[in-house]
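Form predicted alone, single chain, as structure tokens, below.
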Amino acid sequence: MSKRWFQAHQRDTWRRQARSKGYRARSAFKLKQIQEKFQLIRPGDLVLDVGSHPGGWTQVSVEETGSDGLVIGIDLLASAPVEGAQMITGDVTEKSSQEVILELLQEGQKVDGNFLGEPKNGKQRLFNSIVSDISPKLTGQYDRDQAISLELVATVFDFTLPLLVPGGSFVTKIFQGTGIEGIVNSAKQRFSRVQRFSPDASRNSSSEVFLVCKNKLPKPKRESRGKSVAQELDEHLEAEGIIQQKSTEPEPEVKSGFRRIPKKE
């Protein structure tokens, strides 16, 4: 760690705030800022907060919904309860998490024991919005960590975009860079407003923006229709030969072993 980043750590007017109104991450500030200027959260809704830990975005959730909505975080690292929320310790690319988020969902059951009510008609419950502030392990290899980050976030579109109501809104971070793109279109054939964001709480230093998705179409747009947002990533990154299109062909088989030379008489 070096003194500057230390000392510039120390300054941050955003992380005094957070400490100072009660907020576990100056990154809750982000989100209030997103709301503030998109209102993507209403009171009573129904909201998931991908990326959770530790709690800075799901606390922020839970004072927009209110006593009568639901907030549910999932993250791989733990994080201490929040109060009005349902916090998931687990991979939200991972079956048994999925079920969990599911069954919590269906439930309608905040942490404080309030029953939300049975779902209409027996249908799954769905969400009003979906909040994604999740980061993957970086490398320091720029290309790799842009890949691994896109791939993640088309991968919580994927799972997600299911469980959101038509009309509700989605929320992502993204870094600016090669692929941004593929995301951006692929949101576009699934929400009629897409529109990219800087809070003034992101850092100075930092490629991230935010992708504000609202008003979920409840069809995908025509050209979009059977596809999934990995699909579609992954098609924008071959037609800008970023990647390279896989091959359908089986891969030659390759003996390989040791030739025994016979002893010279």
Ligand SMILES: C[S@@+](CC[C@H](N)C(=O)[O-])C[C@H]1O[C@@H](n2cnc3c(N)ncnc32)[C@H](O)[C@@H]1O
The other form holds:
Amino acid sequence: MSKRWFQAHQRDTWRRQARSKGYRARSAFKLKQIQEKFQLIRPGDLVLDVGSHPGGWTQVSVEETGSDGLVIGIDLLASAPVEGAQMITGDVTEKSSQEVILELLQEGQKVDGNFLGEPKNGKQRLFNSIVSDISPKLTGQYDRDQAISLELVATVFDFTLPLLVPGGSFVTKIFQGTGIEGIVNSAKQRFSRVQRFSPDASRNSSSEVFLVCKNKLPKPKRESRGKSVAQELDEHLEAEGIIQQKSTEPEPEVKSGFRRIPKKE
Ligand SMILES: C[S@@+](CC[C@H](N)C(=O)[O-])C[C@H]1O[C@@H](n2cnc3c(N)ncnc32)[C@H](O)[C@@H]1O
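Output the structure of the form predicted together with this ligand; the preceding block shows the form predicted alone.
Up next: the whole complex, starting with the chain shown before.
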């Protein structure tokens, strides 16, 4: 029995199970298994689902938050509505999409009968949990895909962490390989518990792992204060000799799939 056949068979099994349980994607089982082990989402929570299309993780998040909670999903691709969730179509790295999320938080808009972001005890409501299954469009060149994915994860961390309540949780898909320690170390500066986890539902995709971060600290630890996750990732890659220090040269020497992505306005 070839490895490829076995992996395809496993994927089909999860796909069939997803269909029979009414989930839009087999990836729903990955979040279910993460939730079973780590209990990241609680009833009544406000959850942000990053890279949410077609909505499998959103469906699981809605199940977990219950009728008092609320889930916001964002993806480049439009998704069919999910009851109990607000689906946004946009690029999470773009300022315009980030503003839509911030507006939803700040203005306390009414979604499916719930008030999102309604201040509680005079305090702005923040997310209790960020769940991210974000994955770039794969080119098939592993080094390049993995590098783009890490940079995407760093951007998601930097945008969403200020919106996450102290004590809140964050889970993200991450591709194994060069630079991953830079992200893991950076997460450890910001959360009291950080762990890599491979749910059974993703074991057939050997390159992906989930970084589960629990209990956001009120402030990052001293070494990371005033630094972004993206900056710490760059520093790690420089220290490992994977990218060269930023210079006046237009393009740094690149020894793997990494390249510097210009910041978007
Ligand atoms: C593996 S899929 C997510 C599946 C989803 N968790 C589910 O259960 O239905 C990864 C998603 O990340 C999205 N994505 C990639 N880059 C993005 C970006 N910059 N902004 C928003 N979504 C992005 C892709 O469009 C894709 O739908």
